[in-house]
Amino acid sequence: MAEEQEKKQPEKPELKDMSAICPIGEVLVIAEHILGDLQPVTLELLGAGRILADKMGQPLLCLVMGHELGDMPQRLLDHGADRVYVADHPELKNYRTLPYRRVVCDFLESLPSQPHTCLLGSTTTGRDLAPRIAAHFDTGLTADTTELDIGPYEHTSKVDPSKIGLYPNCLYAIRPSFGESLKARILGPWKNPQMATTRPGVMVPLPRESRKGEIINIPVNLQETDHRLTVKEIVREVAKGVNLTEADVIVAGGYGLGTQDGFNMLQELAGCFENSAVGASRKVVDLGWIPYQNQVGQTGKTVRPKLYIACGISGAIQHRVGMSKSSLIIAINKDPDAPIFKFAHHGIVGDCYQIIPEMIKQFKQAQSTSGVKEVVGTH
């Protein structure tokens, strides 16, 4: 009798050690302000940055830039931040590319070592300059993430011997891939800075506290070629009502309304609330009822807010990115199989031109006597 040959498995070689690569270090945040207005996205890369940092043991550092700032760097200091660099200069007012690339990779570079990680917001402003420091100090960048964590790679691929071994602090920046069926995270192990920028209304900001720490001014030394673009104007359109991404209440439209007129009952309803705003599906943008600022989506605005009232809305991933996170959810839709019910914390099956006047009747009459807030506080 022929005896059995057991399969030996290939031993797993020894990683080699690559901490020196991507050390651990401080955890930079990069401030974003409009004409002297912080923006929320930068209290939540505060927030995100603060876990990141006390993770790894290290400080959490903020740059600001701009002129004239007032109390910001104390607000920053405020929610979270240990340090904070200031950099002041009547050039620095206005967001522009070159002076504010200038400015971030002068500071990185007169550090005795690179941060191990560098956030930014995925905004107009983010998107611009996160690329142009990535290239200045060629390292890795990932747009547009959801969720940010440090842990250990072991990076095993023959294409490159000299990068295999085990990195155990790195950035792991992930992000919803098609359509969030599945989460992709996204190393960039091979050198510190590790750069991200984070979508606004994702990260949860800390509450403001008196906290102490380090106001640090920075030299701001600008080079004739960061002047090749000059802002002559700027022109805002200032958007009516709430910023969704601010508001508590969120009463949101999509084309089961069957009309553009639907978004005048939508409106009447936010009405009832407090600080409310009225959101949209993709599909009801792209048709021109109503503006693409109102959109909550993959391709819109990230929301988180107390109380998410969707009408007519059928509950596709892309829309789910976007509002899966808000407290209270309740769905209204004529068909029961609607995969927003999935994930509702309330459902209503119906016509929303039934259901809805008689919601905004109940709650008039909830104003009148408890106050919106009590209605809203218990559901």
Given for the second form:
Amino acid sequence: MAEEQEKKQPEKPELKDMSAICPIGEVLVIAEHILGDLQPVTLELLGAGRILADKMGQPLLCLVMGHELGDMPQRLLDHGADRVYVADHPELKNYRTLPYRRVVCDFLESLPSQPHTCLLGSTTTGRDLAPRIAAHFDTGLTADTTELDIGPYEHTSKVDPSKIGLYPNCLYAIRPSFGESLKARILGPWKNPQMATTRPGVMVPLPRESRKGEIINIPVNLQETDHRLTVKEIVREVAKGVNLTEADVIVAGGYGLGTQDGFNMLQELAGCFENSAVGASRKVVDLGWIPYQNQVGQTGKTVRPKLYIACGISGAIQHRVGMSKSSLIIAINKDPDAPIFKFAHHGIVGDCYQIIPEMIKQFKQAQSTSGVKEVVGTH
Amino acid sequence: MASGYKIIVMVKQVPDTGSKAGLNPDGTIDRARAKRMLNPFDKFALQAALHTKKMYGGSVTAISMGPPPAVEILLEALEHGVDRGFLLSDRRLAASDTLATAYALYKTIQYVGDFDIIFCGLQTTDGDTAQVGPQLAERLNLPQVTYCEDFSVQNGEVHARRIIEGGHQTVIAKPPLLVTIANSYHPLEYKSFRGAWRVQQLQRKQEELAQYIKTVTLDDVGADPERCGLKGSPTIVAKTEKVGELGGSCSIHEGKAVDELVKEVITGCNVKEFLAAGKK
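Next up, the form predicted together with its partner chain in place of the form predicted on its own?
Next comes the full complex, this chain leading.
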């Protein structure tokens, strides 16, 4: 091993130090709120951003846009930001692509040097805004990351010789890769800010504690063309049944159910449990069997219930990243080789249409006997 | 035919990850062997485009980027009632990331001409980024509606409902604009017999088909090759690693009567803890 290295080293061209291209710098988190409620993902990003900033010995910045934000800037400091930039304007009260885009771009252009990293939530807001900023600055953006880190990268590809070199401090944006059981580490060290959106529910926020930091108001200069779209109304949907991310028990269905009607059976099974909800894999959402709001997985929701019953779900990586942290996973699938049996706790090989009705029957029996027990107990 | 909207719908051919054909044993895609399909999200975008044309008049142009076989999805779009299609196909586009893709498509749209509304699928199933739509809107300096699940035009204004966390919002904008359609939009209607028949006839006469589907290169659309492909992409996949197999401690229950299997599982773990109180 050592010999090999000795042999190789002289051949290896000395890699140019590219730290001037991608210097270390601040980490910027762009905050997100809906109708005045700070979104949890922002606090998660501050937690993740803090780690990255500390690795580089750099400050953590947060930009919040809105109107009459109350104690929100202070909360952002309390959760880990060193400096909070506030853009306050009546037109920024609710998120709209173009005004928010204007403020972020103007803000970044006003800085003497670009932040090293810029993070947004992988939400309907972050995924709407981040690509526009990345396109405006011609910088790289990685979607839907599940891990972030800072580290070196040796670029040796000869496609563009001017890029060959050692980049000492790159943002590692890590995400499960499409349709494959792979994790991809995506880099874009050629230009700061290196951008990423991050899945809600993955990063860990810092506890709120009284921290000191700076709150800085920044100017807002919107232009006529920023008002080409108006928001008529914002509706909070009172969740029908239990919200997926808050459920203790999730009964989820996949393509293996064969038909949309299978979900009636799952609904009945879910009904046996306290605080339960029905989930689904992406394929059946794509097919229109069940609404998008019920989707669990990489492009749906990340859940960690106490019990997850997966019915006719093969367990591809995209689904797994959304539910593998459930405390107890029971899988039912006809195919004994289905990947879900590799990470479920209990697997039943069989037909959902035989197993699930039997489960419902046995659960109902258990419920009624526990009812009897109660009567006995009061005896 | 001057009235109505000039509608563009962006479509992409993706590997069919649902079928086992073309999947390597380690779970990676063998793109040469994999079955191909129209990106499922684009079907909703196609429906939105065709419905808009049906309601308010106009024409629908489908635009795609990809290797030559991607012409299949343009034929499929034609069968569904799209008026014409353009395929941007060029080897120099290989390994384009979202930014480079958005640039190349932006040049293609400029080449195709005037438009009022651009529909895109929310995202593709092979990239999963949802970035190309907004990046295209940025290049074209357009307002955008992402995560759209309902769309109509009233008095020349677009009314669109978009999903947000825990609810939805309704937005209003005047064309031109770009809309990305979520999979909670109406599913694509079946193609008509007439549409399928027409395309079948066209395929017999290549010269005639060429009037409806045109394949163009970077040179045709005037795109700078330096801004496309690997060279024009600010991100690279530096490393992939197999996701370790989790647990491996799954208790498998099989080969018994159904009631036995269920009983085994129920007694094997604490499922009963979560049961709702008995109703009686």
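Whichever C-alpha set is largest while still superposing within 1.5 Å between the two forms counts as the rigid core. Owing to the predicted nature of the structure, the values given are computational and were not obtained by experimental measurement. Numbering follows the first chain given and starts at 1.
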With both forms fit on the core, is the shift of the CA atom of Gln58 between the two forms 2 Å or larger? no
